[in-house]
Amino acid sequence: MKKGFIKVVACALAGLFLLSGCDSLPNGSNGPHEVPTTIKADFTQKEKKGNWITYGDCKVETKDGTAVITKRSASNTGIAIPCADYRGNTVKAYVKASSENDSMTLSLKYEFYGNVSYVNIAAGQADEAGITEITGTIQIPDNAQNAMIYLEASDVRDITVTAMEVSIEGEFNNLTGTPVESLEDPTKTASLAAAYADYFKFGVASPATVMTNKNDSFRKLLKTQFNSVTPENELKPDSVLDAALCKNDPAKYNEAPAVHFEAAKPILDYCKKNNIPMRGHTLVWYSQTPSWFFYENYNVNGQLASRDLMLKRMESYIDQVMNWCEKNYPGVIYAWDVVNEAAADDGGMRDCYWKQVIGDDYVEKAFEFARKHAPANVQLFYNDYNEYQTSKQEDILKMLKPVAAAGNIDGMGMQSHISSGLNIDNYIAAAKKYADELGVKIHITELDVTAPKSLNPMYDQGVYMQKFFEAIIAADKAGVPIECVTVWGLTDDMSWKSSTKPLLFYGNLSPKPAYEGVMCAINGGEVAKPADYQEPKTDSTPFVEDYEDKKFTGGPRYSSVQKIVEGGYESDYCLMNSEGYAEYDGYSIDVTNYVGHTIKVTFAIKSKAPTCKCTADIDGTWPTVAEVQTGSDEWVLGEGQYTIEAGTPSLTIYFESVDMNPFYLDNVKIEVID
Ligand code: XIL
């Protein structure tokens, strides 16, 4: 076998097909074929199946080893490296290009028997010279079809790819996954919204194409269990601006830019044909809005918009959206997050568009113009993520509350985009904080639980589901008016976030033990140990690490990438992490087996990052477990120590730098103490 080149047995992966037609097979074959652990796209080539394709609506020329795309439709327009064989695995994607765009990003998109899935991977912004080059790994789904990893930018501005690649990190994983051979029944599991029925609405984000999908079953599923629908992407500006007409005549879309709901119209119709009422999602947002609306004449190649015309945009854009939905539909929309994801992760305001057009002021703008033009009984919510975490929660009441006094909010979307070490007691707190300081209802908007990577995940996420559920109903019985819990996505394969296997049904449509656990809540019982359950072990046996075999066991934190490099302390060889999305992708290490047990934790660091830190990884409180002043770029010694709480499902600690300068690390020891 050529060196580089992995065999792969296609007919393995038949049964899979069955429902969506052998045509789709990968590299369309039947037998085994040669799958490359690195695709580089060639751009002396033409465009070619299985190397580079061109993504979307636009042109794509190759000159001197380039690739120049112009007449870019969309934002998400460009080029794409096909990689159906390499589902189930974890991939390096890289591009080099150049453009005036803001930013751009590397994305995965993939589909399950006809729905389909888009997972931004990383992002990047342009040097001095203009060039962006963007590093980014994500793990495809197991049951992905025709995935696909493409390039996409903030705006329609032309594009130059010099590189592009995509490349298989660590083994791979010859389709180890189940494939999902055939779908389940859904009709068979009894309802989430029935069972809830006397509490909140129990909703569903759903993709236009489980309407438009030939198969039916999932729109079985969707209608069995829920009874409420959120659209995924379709009513979101960048699905809604009609970026044609607007350009073509700035001067009459100037005020009252050109809408238009050609994505959304499938679900719209199918949810006023079963009567299943609507979150609408969402009018104003700095993401997937496209940059050309904040311009003058609608040209990224001229000046912003003045805050007035800005305004006036605003207001005709949320007054024909919402009043389109309801001259068409009508009642079909209950409820719209207004405003999503104002609030900055690292305190105050999030610098966007909105906020630098027209000012801090645009949220309460939004919510003023949306109650002016509101169709009567439509509820006006604020949606925002990590929405539970104090000092965010802060931040996010003192926006409120001028919009909560003017009388132009009705509730709070908690997001709710959680992890199991998240605590529970917290949680509600905070939504009950909501409630009282804003006079207003509370909707989970976006609910999913990353799977904790323990003996038994499956298992544990259903416990805590349990938990997290029974806190809920105790909640809402005590007065907390939470009204609907929307979870985000029908099946693990169709999520936003699909390799933390994070809701209730697998792929193939049965329910899980999370989904057992959502049940448990309300109806008693306890989630069913699995067949292959294994009891959780405490070992108290050293964790040591000095790469002198240049072998590592733990992984990347989100984007990191880890590399064994020369120089290590006092030793040949040291562990280099680097490329992360963000200073906290660090060098992460799972120490499960440790719970109920204090550990200490020593390590040599070296970095140029002014300080390194060894943290637990507690969803939502991130306490440090050492911390040391690094910055001389010489080796330092770090020592702290953490007590794991008996009963913690599962826990991680990780190594990370306070700014995107690489770290290096030796000899990690970890031991019990206590
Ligand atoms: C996500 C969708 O699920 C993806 O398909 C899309 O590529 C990106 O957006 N917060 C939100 C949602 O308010 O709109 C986001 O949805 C997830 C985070």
Ligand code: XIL
Contents of the next structure:
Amino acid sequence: MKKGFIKVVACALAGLFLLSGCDSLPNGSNGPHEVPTTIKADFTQKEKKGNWITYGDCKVETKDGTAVITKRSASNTGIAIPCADYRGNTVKAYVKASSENDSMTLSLKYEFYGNVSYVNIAAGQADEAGITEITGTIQIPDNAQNAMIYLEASDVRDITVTAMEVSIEGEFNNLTGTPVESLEDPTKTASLAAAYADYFKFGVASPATVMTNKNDSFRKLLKTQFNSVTPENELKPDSVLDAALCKNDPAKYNEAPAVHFEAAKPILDYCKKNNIPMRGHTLVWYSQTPSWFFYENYNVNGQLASRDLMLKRMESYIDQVMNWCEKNYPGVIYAWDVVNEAAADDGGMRDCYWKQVIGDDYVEKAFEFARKHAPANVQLFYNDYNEYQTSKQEDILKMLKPVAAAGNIDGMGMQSHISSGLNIDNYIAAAKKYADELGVKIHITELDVTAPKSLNPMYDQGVYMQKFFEAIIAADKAGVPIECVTVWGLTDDMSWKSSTKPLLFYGNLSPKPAYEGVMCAINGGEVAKPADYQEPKTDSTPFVEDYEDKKFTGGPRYSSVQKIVEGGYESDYCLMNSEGYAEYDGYSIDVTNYVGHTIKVTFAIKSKAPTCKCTADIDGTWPTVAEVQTGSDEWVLGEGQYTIEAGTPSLTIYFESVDMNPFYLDNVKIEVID
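Got the form predicted together with this ligand; any chance of the form predicted on its own too?
Below: the lone chain, stripped of partners and molecules.
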């Protein structure tokens, strides 16, 4: 999945009045101090003084109160606002900018005991005037150090920023005088890898900062618990392609792009030294591959490369990367994700540079080249998310069957970024179908499970993990060739989805109930209920929102943004939903208190989108509660019913538009009818 810029940016604002500096020690404190609730970038001032810094390898010039970002070496370079004092708070980030890039994204970067994590906040595209405004909220972990929010883009074209700020949402939790959490000894926790040795490898994704960290606790956790490693970013094209050499001498590197492996060496060295096998991730991907790679002379202001030239570059890149790793680290990498996320969410193949320049057969060509150049005994995988969803699975199978027929693929990588709402039986059936129809092995490659929004989220997550791994064990025994399960990150605080607490270990390295659930699946027993366990309660009181008090109870699904605006349905005000990454980034309402009942949902909605829906948030199926035809920008009434099965730990429903157009919502009512 997407991560941010790998290069560690040192904390540059120590001692400034508005911004705190770096923590003096990982668990130390500079003492509590006054903190402003808003940090605005002042582009009339130079960086640091103006509460902003240059982020990554690019150049920033200020003029007339704006910041112009040029010479961007990678898509994830730009400008940042440090906000170290905001740890432990939910913050709102805002930017107003213009660019010829297709889209821009606000992201959070922070450290914890020297390890670096990245979380995308919100993305946006330009309006008719060419202006992109992005607003999003994010919870910064309590233990985050040197936090900053930065602007990046889908491409390396220039960006002009006219406004950027970060502000506290709600009541400020001042942790400036509070030390970050101390780490527990990870060697005292029983090994997952040892427990599952008779079934499959138990792997983890890790950044190279774990290997270079002066604190060895994270390495101890990795070595104790796991027997397979996937680098988070260090073998992705953005990290491997040598931008300077390619751009400075395009004639020399025209058909064979220059590569380097400085980012990957620490993690490769560690795995070689400790005899830990590695999954190589990833060779061909639409994201984190610099756009200049697809242009004549590596010049984004020129013409796209021809199909023939791009095929030569693809083959050379695959050959160089695979065989440099094998030559210098023989036998360390046992599998490669050759192609990542080539299937589109809305059907067919994803539109991207690879498809535009080479054509629909770029996936087949990538596997053809990989098979040609792969060292002996290295397995070749396709990797994707939402791979268990029926419609997307059919698209993936259609795309991969010619690859399988040519004998160029060994495995299917099921990313599995899921929630406890995923139907486990459907998931296992999807894994079996890939194995049967393609004749391949199965790796669960990027597992994380969002903690439910329930009364007992950590316990309920643990119970679900036990059921999930019991099903994997049963499938493995039944002949589904599951050979590796990899969790995407060491701890919750290091996760790209840190606010959802999706992993097996807390930030202090202690095991969670989720870890306990995984162990119970193999050893027997049940996840222990916590001392503060709360019995789930039901409440048949109707949920009603008309927004006349300018308030709303629900919240964003992923990176959507809600606000109260004028022009309601038969009233003064309504709720507006906008922004986000996809059509399913909508307005979410918790209906857990109606578990075991049938609910009726009524609402008024309007949008330029042709269709808007109310959907139950259940992974893999996302059942429709109500669907209305919009598009005329007039208010339309919607109504639907849904039965929430007894025993469901938590459930939300959400409103969405089919094409990411903003929608306006009013007179929402949810009531029990059975």
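Just so we're on the same page, rigid core means the largest C-alpha set that superposes within 1.5 Å between forms. Just so it is clear, the structure is predicted and the values come from calculations on it, not from any experiment. Residue numbers count along the first chain shown, from 1.
Relative to the superposed core, residue 652 undergoes a Cα shift smaller than 2 Å between these two forms. If you fit the rigid core between these two forms, you'll see the Cα of residue 123 move by 2 angstroms or more. In this overlay on the rigid core, residue 478 has a C-alpha that sits less than 2 Å away from its partner position between these two forms.
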